[in-house]
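Here's a solo chain for you in structure tokens, the form predicted on its own.
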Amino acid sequence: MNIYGKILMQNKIVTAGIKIEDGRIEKISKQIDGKRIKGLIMPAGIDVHVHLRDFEESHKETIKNGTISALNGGICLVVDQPNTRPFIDSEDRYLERVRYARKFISVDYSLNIGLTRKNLDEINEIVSGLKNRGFNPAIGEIFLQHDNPEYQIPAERLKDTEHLSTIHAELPEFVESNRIPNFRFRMREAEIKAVEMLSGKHFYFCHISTKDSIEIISKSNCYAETTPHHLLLDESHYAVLREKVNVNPPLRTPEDRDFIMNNFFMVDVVASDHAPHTLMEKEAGASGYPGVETLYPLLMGQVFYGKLNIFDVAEKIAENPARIFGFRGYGRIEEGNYANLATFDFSHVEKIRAERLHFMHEWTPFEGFPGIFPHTVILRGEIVKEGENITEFSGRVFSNL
């Protein structure tokens, strides 16, 4: 298959054709003709932080539904987190989850491995064994604060991890409770002090939410991930979100939000932290927002209004996730890589409406925010979305073999 249009290639936009063979980009050239693509051809996104629930929490979300949502949002690969029920903390549990996922995924899939108090001494061996099988797990997200003591890991024990470790940076001594609104009871210091304590090693910090943490990480050998909700929402949105406001780490001050938005270049990765709950659970104070489908569209909406640079968006939603997590063949539009593409038409900015999303529960914290959804999505050379038409597509569990 050949396609032709405007293509974002790292630091430039070119008008050219792409020749696709066996799911990969064989050649990019102005001399190649093909199917005309309207809008801008971008690398499909990689969401390295999703909680697809399922197993004992299938009433919240399923792998099948979550990956359909990802596809509709222009995401080609999701990284599922291990704090499922049951928790993924052994090779057997990991393989069980992967076998189950293979039956249902609509985009490519990778899974991280959980760190618990009982597997602390074995975690490096477990990860090495899974990597020898071709899988690509990072460790975590590792919880420094958790309601279950088994999953709350002492920060001083993290010095022994040999593989990429992703940290949920909140220290328990600065978390009073999770009452609504939890930004009053989960202090900024919980994150800042944790980042200060751990920034001397090579960690990946999940969903960073404060100005101070971003500044500390930018001067270290660590990585900073943020989320659309920490870019676009703050404590003042409690007036709109009300009982659904809780998320961990919490929404922060307008000053924190503005700093992250205005210093987007200091962020390494943007991920959704897709963490769905039922509406009843949200109203009771459960922490987490659905977001895998709105991640890319929200960022492109900010590009349209001049708040973000399009090359920065491509770097932080595709290129950096592929590089940091070791997903070979992903992240850039270049010869030899998988033909994973999402096209965005800037004449079709729309307001995000929960009723049009594919989440199990019709709710989003971004109701009414501007977004640009991909018109066409191509995964490994197959057109899987074109306008409102979705083609059945079977994703693959990522393998480095």
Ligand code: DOR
The other form holds:
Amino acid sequence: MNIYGKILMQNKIVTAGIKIEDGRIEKISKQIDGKRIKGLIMPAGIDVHVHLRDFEESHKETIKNGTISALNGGICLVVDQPNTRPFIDSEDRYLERVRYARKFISVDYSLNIGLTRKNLDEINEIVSGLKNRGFNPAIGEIFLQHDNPEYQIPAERLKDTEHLSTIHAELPEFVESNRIPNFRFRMREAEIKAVEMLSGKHFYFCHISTKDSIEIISKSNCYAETTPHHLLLDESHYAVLREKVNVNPPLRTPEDRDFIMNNFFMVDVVASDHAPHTLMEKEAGASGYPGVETLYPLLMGQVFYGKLNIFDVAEKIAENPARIFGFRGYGRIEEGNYANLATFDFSHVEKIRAERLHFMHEWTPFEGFPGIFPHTVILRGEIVKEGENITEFSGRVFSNL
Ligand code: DOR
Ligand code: ZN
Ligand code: ZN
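So the form predicted on its own is up there; where is the form predicted in complex with the named molecule?
Expanding to the full complex; the earlier chain stays at the top.
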């Protein structure tokens, strides 16, 4: 298959054709003609932070449902987090999850291995074992702060290893759990002090929410991830979200949000932290927002309104995730890479509506926010979305072999 149109390459937009062969980009050239694409051809996104639940929590979300949401939102690869029930904290559990996921994924898939107080001493062996089998696990720390002290890891015991470790940086002493709105009880200091303590090492900090943490990380050898909710929502949205406001880390002040938005270049990755719950659980104060489907559309909406730069968005949603996590063949529109593409038509800005999303529970904290959904999504050379039509896709578990 060939397609032709405006293509976002690294730091430039060119009008050319893309020749796709065996799922990969064989050639990009002005001489190639093909199916005309309206709008801009972008690299499909990588969401490196999703909680696809399933197993004993399939009432919240399933792998099947979550990856169809991802596909509709222009995401080609998701990284699932290990705090499932049961936890993914050993090689056996990891293999069980991956085998199970394989049957249901509609986009490509990777899984982080959970680090807890219990497996802290064996984690390097577990990761090496999995890498030898072709898997690509980053270490997901769960958590400095966890309601179950058996899992809580004292921050000073966290070591950086040659493997990438992703940290949920909140210190328990600044956190009072199970309160609404949690931004009054899970303090900014919980994050800032944890980041301060750990930023001398080489870590990847998940869902950074404060100005101070971003500044510290930007002067360190660490990576900063943020989320659409920390870019677009703040404490004032409590007025709208009411008892569903909780998310960890919490929404922060308008100053924090503005700082992250205005200094987007300091961020390495934007990921959704897709963390679905039932509406009843949300109303009872459960923390987490669904978001894998709205991640790319929301950022493109911000591009439309001139708040974010399109090259920055491509870098933080595709290129950097691929580079930092080692997803070879992903992240850029480049000869030899997988043909994972999402096309965006800037004349189709719409209001996000929960009822049009594919999440298991019809709710989004971004109701009414502007978004641009991809018109066409191509995964490894197959058209899987065109307009309103979605085709199920056989996603693959990422392998480095
Ligand atoms: O709000 C959150 N929910 N933050 C997390 O870090 C975990 C997540 C979840 O698993 O529900
Ligand atoms: Zn987290
Ligand atoms: Zn998370």
